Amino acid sequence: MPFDSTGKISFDHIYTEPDPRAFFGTLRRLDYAIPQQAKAYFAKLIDEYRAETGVAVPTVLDLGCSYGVNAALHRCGTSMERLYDHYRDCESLSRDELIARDRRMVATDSVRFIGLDASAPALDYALAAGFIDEAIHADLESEDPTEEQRALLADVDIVISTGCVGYVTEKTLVRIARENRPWMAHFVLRMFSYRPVAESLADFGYETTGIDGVFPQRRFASDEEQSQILDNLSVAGVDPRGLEDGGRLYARLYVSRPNGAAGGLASALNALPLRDQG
């Protein structure tokens, strides 16, 4: 497999298929788990937002949503392991049959999900399956949102992500923040610095807090990938001992919230177990 500019194996091909079977089949072999790790934290964040604002049905923007995995975990009351089994066991189905099967998993929900991604096929599937309610197909690293996209972003209450920050930068997050100043929670690989994002969001009145602990993302795809990532961590001044040198990528969780209240929310999130499997 080719490597991307960060030294990681490139999985671009699994994000452009008409359905998520290649995505789940490939990532299961690498124990890809970060959406599962994030599930309880995002649920807590949504509950905190409801309690503080009185908004009964918050709008959540999943940045880099691909096939709507984070929304599916929330809406279907499921886990990554069950999703892996689900897509493994339906190889003979057509895309339309798979969509119909997926729609039956979706429960009535009190969260509105918007997915933002650069992959049109992944967004199309997430919409058709009912995992997300709206889609934004855009590259906000290189261009401002359209008027239609700005209208959707203006409704966003919370922004979440599980691995795209580092590939997307403060350029994207500032373009989102200036529309409505939503709460944010991002799982960021330790090889990337969140400082440029935090500093840029501070200009909009945000405070950022890192949550205690680290979260496993996936196993390295090869010894070569691990070697390149360890080199990158060394250059960044990040100690991999006991973590990446053991064979997995790890992330940290950062909460950015306007009006200087991220610290209190971080305390609530820190009370959650680091490896929720529900």
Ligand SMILES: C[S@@+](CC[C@H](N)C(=O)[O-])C[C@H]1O[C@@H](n2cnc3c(N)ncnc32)[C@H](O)[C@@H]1O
Second form
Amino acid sequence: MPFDSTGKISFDHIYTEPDPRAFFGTLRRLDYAIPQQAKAYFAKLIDEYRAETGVAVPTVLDLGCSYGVNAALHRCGTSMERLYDHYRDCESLSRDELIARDRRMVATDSVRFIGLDASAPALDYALAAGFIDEAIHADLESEDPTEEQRALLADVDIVISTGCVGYVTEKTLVRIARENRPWMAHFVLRMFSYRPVAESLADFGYETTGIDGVFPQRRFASDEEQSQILDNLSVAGVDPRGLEDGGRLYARLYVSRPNGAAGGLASALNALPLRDQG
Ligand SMILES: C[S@@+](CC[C@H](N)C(=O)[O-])C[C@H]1O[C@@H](n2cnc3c(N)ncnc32)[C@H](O)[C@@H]1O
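Can you give me the structure for the form predicted in complex with the named molecule, which would complement the form predicted on its own we have just seen?
Complete assembly follows, chain above in first position.
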């Protein structure tokens, strides 16, 4: 399997299929768990936002949403474990049949989800399945949003992401932040520094907090991948002992808020249990 420029295995091929079967099939074998780890934190953040602002139905942008994974976990009241089972052993179903089956999992929800991704097929699926309400097909690393995309970004109250910062940098996050200064919560692999993002967002009046704890993201795909990532961590001055040297990638959670927003948020998130199995 090819490696990307950061030393990780490249999964580009599973992000652009017409449906999520290859995505879940591949990531299940690696125990990809970060959306599950994130679920309770995102739910808490959304609740805090409602309490702080009085907005009953906040608009949440899932950055790098792929097939609408974080929205599906929230909206379908499900878990990664159950999604892995759901998309397993269903090769005989057509895409339309799969979508119809997915739509039956979706419950009415008091969150409006917008998905942003560079993959049009993944977004099309997430919309058709009802996991997200609107889609922004964009690569904001390389260009500004269109007027239509800016109008959607101007509605965003909260930005969430798993497995995306690293693919995207402060270039994307600044282009989002300047439209409506949304709250943000990103799970970021320890091999990537959040400092450039935090510093760029500070220019827009944001304060950033790193939440206590580390979160298992997935197993290494091979010894070669592990060895490359351990090299990268060493260059970055990050100690892998007891974590990545045991065979998994780990992420941290960063919350960036515009000045004056929800002072108790970081401590409320810190108070959550680190592992959510539900
Ligand atoms: C590892 S997947 C994470 C998917 C999902 N958030 C999850 O955790 O299950 C990374 C996603 O980022 C998207 N991506 C990569 N580069 C991007 C960019 N420049 N802008 C938007 N999305 C991008 C990919 O298409 C892919 O869907």
